[in-house]
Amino acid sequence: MTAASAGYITDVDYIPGFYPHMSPVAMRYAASLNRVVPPATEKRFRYLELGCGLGRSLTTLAAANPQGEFVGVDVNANHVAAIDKDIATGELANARAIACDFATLPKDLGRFDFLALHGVFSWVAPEVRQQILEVAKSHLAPGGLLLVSYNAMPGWAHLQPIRGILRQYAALRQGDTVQRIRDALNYLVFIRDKKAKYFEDNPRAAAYVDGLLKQDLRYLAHEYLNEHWTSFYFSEVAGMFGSAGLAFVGSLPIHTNFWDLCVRPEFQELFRTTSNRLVTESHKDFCANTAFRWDIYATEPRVMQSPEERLKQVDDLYFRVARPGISLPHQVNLGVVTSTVQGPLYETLLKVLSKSSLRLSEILKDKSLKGNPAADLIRAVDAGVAMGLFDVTAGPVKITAKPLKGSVAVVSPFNRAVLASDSLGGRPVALASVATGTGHTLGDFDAAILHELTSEGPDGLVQRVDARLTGSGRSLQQEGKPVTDTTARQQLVESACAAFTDTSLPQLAQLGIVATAD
């Protein structure tokens, strides 16, 4: 049998993971778009996470947030062990761990602004669940703002069987659970591959499989094995928080906050004619087969009752170009529908927010948009980043251009260390920012070639990232293909050092995650 805690995986670490979602900046931002007063960071919050795994967001955002207090709980001792030391070579005098279930968290445990769950409320037991609404109820101050992701119907009517055959195979085979789930996905791909009638009558979950297997045994695990898996309708998620006096005030990423970037034009007069939030969510859940969905709620909410209100209320979020060479018209595709931003008002918020990041208040004294009415220039600014043109940050942050002179050194301790361990780990590395509040990710061989190039110099950076990536047995492709000859390698390896420089090192001083040693 399976070792578990109230049908929860645990015999089986979780996979490292950093989720943007999750970061006080996001909720903030987020609450406010729906009117909604957030908690105040700028100097001192708390911020709880439940179910945290291995840690990597807890600790990413401690480091991007000095200012804030985050407390991670977790039931798997090897996940709190992994997190404990991350603290410790991160210097993280803002983070801790403790490992318990959400029924026994200390007596002393207060209460705090923030409160996330990912991962977690789809794959726990009702009684668990029932205890994630008691600490809800008694651990997030009046005011402070809840985050909790889960799978979603009607997108996953069509995947559960898969998740079924998954589930009962694997119970039938012998082994670990990672043996397990791996004989479960090869006699999926092969019924897949016979073409049996499932698979036939449901083209969309013939290719899921192949998505499948791209991904780690231990996610599959986590995410296919638990005993209580269940997806949820919105309204039925809505309806036990509203049960322990939460309230919905928004969801990310920020576009399923528009309903017109989620719903085709032929079903937008159904929203324009429903009034009610909870009742349009559930009308875009089906116009847009979600399947997984992040949601905010908050305890007591303030209602913001006017942008006026937006600008003394929440005025301490800056608002930056989304990257660098963004240009107009800008079309994004965001799964159903594809939308395009352009035109005057929005040529003339990219060149002013292309020079430096600002709040809405320095935005709407801006004399390039002297005349704009301030309603609109927030209507513009808050679609803008819904659709990728610009993005959001807890603070100010540099915007310029010019490279970076002599040598250059990871400011961060949390940052160094993560470098260390993660680079070419196989998986994404996020590096936190105090300057934006959140972390940032570089894929793990731009990791590699940051902490060569900032713990060993500039000299001889192309023939070290070449003998790391040889010693840790990962190949560069070219065209779909492995690269196996050396040199043709080994001038790869020099386009990547070069573009890194060239490219991602301004941007990761602009962020503060770098700076000039000298």
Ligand SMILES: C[S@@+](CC[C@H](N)C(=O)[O-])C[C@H]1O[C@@H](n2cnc3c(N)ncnc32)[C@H](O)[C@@H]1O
Contents of the next structure:
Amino acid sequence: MTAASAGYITDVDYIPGFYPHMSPVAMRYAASLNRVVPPATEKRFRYLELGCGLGRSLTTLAAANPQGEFVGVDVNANHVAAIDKDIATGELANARAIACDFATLPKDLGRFDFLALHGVFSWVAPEVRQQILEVAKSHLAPGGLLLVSYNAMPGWAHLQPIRGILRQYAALRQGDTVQRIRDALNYLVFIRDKKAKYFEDNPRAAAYVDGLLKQDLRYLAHEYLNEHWTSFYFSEVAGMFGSAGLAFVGSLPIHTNFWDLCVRPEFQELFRTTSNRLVTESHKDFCANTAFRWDIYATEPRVMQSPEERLKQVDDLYFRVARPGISLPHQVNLGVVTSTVQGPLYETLLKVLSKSSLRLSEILKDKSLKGNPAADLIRAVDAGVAMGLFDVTAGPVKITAKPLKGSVAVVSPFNRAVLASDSLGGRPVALASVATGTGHTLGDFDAAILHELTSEGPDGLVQRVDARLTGSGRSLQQEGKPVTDTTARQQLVESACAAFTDTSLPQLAQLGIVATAD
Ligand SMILES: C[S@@+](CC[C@H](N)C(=O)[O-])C[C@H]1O[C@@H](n2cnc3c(N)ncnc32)[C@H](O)[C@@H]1O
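For comparison with the form predicted on its own, produce the structure of the form predicted together with the ligand.
Expanding to the full complex; the earlier chain stays at the top.
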């Protein structure tokens, strides 16, 4: 352990991952739902990520927002070297990564409109948390937004011993960190299967172990072996950021901003009788047994004075139907609450937003929605987003884009590089879209089809994808079982290629990720 990492493991590199909640568009929309004016992003803006790991969120967002400047900081020099490579191959002129700890950021870093830290706050030493608060104080611009994720209470209460068992057993083992977490996981499974009393008394903890077995060992090492792992109550985090002059302004995913979508009706009375956000957020976490939070804070938040102001301040956001073929009634399970969207207003909104992506002001003016009070329409659109019916994007999406003709190309060098390195890597692949201002996730198998189609063309696509699949050792699954028969596998690959070309490819064209090759 070095003083710089302060108990955070540095001998195992993390795993790459893209997290859409970290996008400026998601943070801006969540703030605007809470009547807070977010920073503008149409022109130049600045974004800082603390503890950016291998930088997949940072670089994907930089590729999706060429007008923004993206800076990542990480104490692990291997992580920064990998990001530098991705920045070079992706030809990203607006991103850079700095290898340093939070206490020694360059003096001339300046102020940022967005500051984000995911997978950091719960896992670092108390003095490092203090450094994070200092960074927020001095580097977040007035009105800027900060996103912080953390392990939350009470959801972690029954799981905390799992972390304790893993860490204590790993400390007794020999070998590198990956070997020690592997041994610790085997021990955990052993005592769970032999019905140790802790697991008998906590059946949910016993089931949780199955999820751990599916995880990458590098992820598990970073999640569980850091010396200072902590889970926080919302009020503790709000208190810490409050001491640095930041106020809570909302949370992600979007539905967590709607208390009636987070807790059952019998718990909702408190929300009607108090306007104290500390009380309602805590009440929500107790009623929903929240285990993880993504919270947004702001320095000197500017509160919108009227609904009309939202139309002025954030009317650069666009809304569209979340995916083709969605129909009503639309039922969604949001964890504690299952909700159903239906009714004539939603039927019309669904029709309107299937044809084109629209700003809120355009939705209000749409002829087919005439007669509905503006407040009802805005509420329906926001609730539709919260329930996954609609999507919010940073710019217009060409829903009626011309069909692709002839050979197809992946437009940006960044996305081409991601496809070349990550397809069939066993993890979802995120591609950047300038139209939406965020990343779009494909399965790694679909990513391989796209890569083959766009790099070598459609002739012999099925055979090439099949050969890559066989070479990678990755198996296809049918009804939860690996497909071992060669003919059955080839048929599956063939239907996957056809489905990808018919359904996913036109969607990627709408997002500006692929286009007809010149
Ligand atoms: C769990 S990883 C999360 C990475 C990334 N945010 C993600 O979600 O993929 C935490 C990262 O924080 C970095 N980190 C931990 N302590 C740090 C410190 N004191 N200064 C800078 N980086 C730190 C680690 O090296 C690691 O890459």
